[in-house]
Amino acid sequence: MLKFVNISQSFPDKFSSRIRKNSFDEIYHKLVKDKAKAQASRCSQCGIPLCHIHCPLNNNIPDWLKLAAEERLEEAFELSSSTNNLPEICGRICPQDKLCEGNCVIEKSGYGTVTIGSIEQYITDVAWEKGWIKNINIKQEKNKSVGIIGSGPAGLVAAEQLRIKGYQVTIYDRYDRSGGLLIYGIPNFKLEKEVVMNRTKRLEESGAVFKLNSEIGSTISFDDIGNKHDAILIATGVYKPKEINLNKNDLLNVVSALDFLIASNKKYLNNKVSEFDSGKLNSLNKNVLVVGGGDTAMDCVRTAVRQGAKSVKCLYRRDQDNIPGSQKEVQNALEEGVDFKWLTLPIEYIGNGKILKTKTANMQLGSIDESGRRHPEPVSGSEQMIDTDLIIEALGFEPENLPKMFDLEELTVTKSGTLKVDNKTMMTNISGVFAAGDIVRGASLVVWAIKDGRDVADQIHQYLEKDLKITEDNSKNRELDHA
């Protein structure tokens, strides 16, 4: 270990950018082994790991990465994955220059950063590769069950954690495939869907029922769901898109950013997408315009490349410094051909039925705000226009409104439209219905969503039994009277 000063750092080898504009394949190159041994042994292993406190996780990454080096690879993973249920799936898509690696000790000592993320990729997909992750192993079932809605990360985790402690699992879909925007929201050049497939493969093959095309509220009711299980929890996440209020017209090729993803994803899955098809959701040949400076407006912008694009311009209403998304990402869109207009907001949308030209504004940055960061404010006379063909706006998610969808007026939400829950128990104001991840806190990263479902199944394994204690002390007591 210690071997940062005389090991540089080094990130996994990309694809050139012209090899990547033509395919929806993932990025970078497998990590080989010597490779992976000599950036895990770059780690300080320092007395207070900011890297572990900065993780949402708390995941043990010096003594993985120590294992690592010392090529002990099914321990490491074991140590992994038991904080981590989704291991390879974080060391895909977590933004890890805002977690762990931008809180490395030596990236912090000017050494540059363990690459962490990529490590815990590659000890996870040894993992696979060499068979260590077997089913889960159930030493007693229990006459419990409980249904979950939202086979996202949060639903998947719990599920997991619930199927570990022995309780019977259903979990509720609306889309055709399990695994939420995991599947559907994320390209396949971040996260490749047969990486999802394996998790819920092994979760199905453990015993966990998947129901999908199920829209609660719909196609079945949220009370026949309660009234087949002894728990619920809803693990929707949050799907209703922010929108900039620009189109007031209505017109036809403004979309959001979900409806695009989605559909390419569906697309690359084979599915039939009548409206990838007719072209509203499709970028080949068109000058495409993305609003937006998080991790899903790079998504779109770097799948709008892939369709074919004419020219991918992303409109953010402050510089670069100030993203709320991953540096990573963006260098990976710049590379890939994607024009960035910093500090530039959209400010009308003109056409006639579909959008031909986009009115903008420059930006200056003032004070800071609430968010911590400097206040975007328009810059006088400094209109321009912008040829356009689609537009793409990735301005964040909202909560649907569950309590009128599901028929369940009488579940409380927050002001901001998420559900609200006791803190402790993460139970909502209806006894024995749980709730976790982005419909309670609002739209974050997969890792809190992972952390979310490994609580709440706790929480719902502390309900459930005492409720068990509960039967089984008033079975003993009429016991008792008959004696």
Ligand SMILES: Cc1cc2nc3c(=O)[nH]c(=O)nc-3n(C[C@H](O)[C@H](O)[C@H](O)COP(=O)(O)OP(=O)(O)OC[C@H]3O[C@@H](n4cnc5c(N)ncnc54)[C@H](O)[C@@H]3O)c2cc1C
Given for the second form:
Amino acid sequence: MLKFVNISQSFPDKFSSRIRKNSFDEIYHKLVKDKAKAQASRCSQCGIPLCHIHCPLNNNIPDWLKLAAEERLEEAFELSSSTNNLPEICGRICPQDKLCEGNCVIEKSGYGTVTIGSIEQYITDVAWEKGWIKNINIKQEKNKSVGIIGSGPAGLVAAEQLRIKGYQVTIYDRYDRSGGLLIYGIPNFKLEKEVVMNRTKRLEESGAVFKLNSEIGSTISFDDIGNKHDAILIATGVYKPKEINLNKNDLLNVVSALDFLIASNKKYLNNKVSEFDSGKLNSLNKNVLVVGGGDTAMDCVRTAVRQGAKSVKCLYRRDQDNIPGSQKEVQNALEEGVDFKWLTLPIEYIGNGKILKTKTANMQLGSIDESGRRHPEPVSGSEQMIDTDLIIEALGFEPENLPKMFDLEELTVTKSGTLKVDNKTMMTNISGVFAAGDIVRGASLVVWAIKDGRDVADQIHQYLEKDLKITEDNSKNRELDHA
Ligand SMILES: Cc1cc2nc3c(=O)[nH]c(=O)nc-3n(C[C@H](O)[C@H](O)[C@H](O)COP(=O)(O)OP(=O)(O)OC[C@H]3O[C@@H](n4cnc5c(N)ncnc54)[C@H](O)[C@@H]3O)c2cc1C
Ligand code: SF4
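Switching forms now, from the form predicted alone to the form predicted in complex with the named molecule, please provide the structure.
Let us now look at the entire complex, which starts with that chain.
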């Protein structure tokens, strides 16, 4: 260990941008054994590991890096998976520059961070190849069942943790595939769908029941599932797009980021997608404008490139230093030919029924606003016109109106519409109904959804244990009464 002085930092190599532009495959080459071992040995094994503190799952990073450097990969896998149910997914898509790697001590001392994410991915990819990841073996199934609404990372992880404890688990999802945003939001070039499907297949083979094409609130009522289960977890994510206040009524070629990405992912998975085939959600030969500067915007611009757009521009009202997303993703987009218009805001969509041009204004950064960043203000007289065939708005997401959707008016929500839960028990104001993931936090990250899934499973277990104990005590009392 401590080889950071002699061994330079090296991330996995990327395929050339020429190849990437024509392919939805992941853009990184897989790590090979020697490189993974060498990179892991750069860790300085610090007494207070800041990477561990800044990982939302508090992964024992220095310990599994040491095991990987010593080629003890099975032990490294056991340790890394003891705190993380989806390490191969986090290794691929966590914004490591803002979490573990961004806080690595050798990064701070100028040597370049240990490439933690790619080593975490390597360890778990090897575990799959070698067959170390087995189905869950339940010794005695409990006579209690949990209904989970939503099969995104929060729901899947809670299901796995509850299954390990022996509960019967049924997961309901409105889509035809499980995985939530892992399957239909995040593009294949960041996270190959097979990686997600391996996890859902294992969970199914471990006895979790998936009810797909089942939207709670329309296909099945909330009451129905409430009657079927001893506890309910709501893990429905946030899906309502935030909108820009422009004249887009009746304009056919303004679409939301998620509609665009879901169509592209479904098409990739060979579903029939009529709005893609009709051209509405397809960038082929178009001048595409994406509005926004987060990771969703980066996914849209890079998808548009791969769909064969004529040109792809990204408009963001702040500068590159102030983007909400990961700089790594901006770099990838730049390499793939995306034209970034920093400090630029669309102010008018021009066209009749269909946008033909977008009027934009240049912005300058003023004083710091409530988001902690400098507030963008328009520069007068800076208007420009950009030829436009398709506008994709990627401005973030809000929760849908769950009390209305579930016909459950008593369900309490916060001002922003996320579900209100008790901080400790993660239970909503309705007894036995829990919530986790983006529907509680607002749009967040996969790693936080995993943390919530693990925590809520513990809380549901405690709730059901108590319930089990009350039932047992009641039946004992009844026996005594009869005696
Ligand atoms: C385009 C995009 C890219 C992203 N990229 C990254 C990234 O690179 N790294 C990262 O860490 N995070 C990323 N995120 C964020 C991350 O995907 C989310 O934070 C995470 O998926 C939230 O997990 P969840 O389980 O709470 O919800 P979701 O993953 O949203 O899952 C919710 C599930 O609930 C289902 N559902 C909703 N309502 C109902 C209902 N009424 N009945 C039945 N089922 C229902 C949905 O169909 C869905 O399957 C990205 C998000 C987006 C939109
Ligand atoms: S889960 Fe994410 S933040 Fe934690 S070690 Fe892995 S890549 Fe880093």
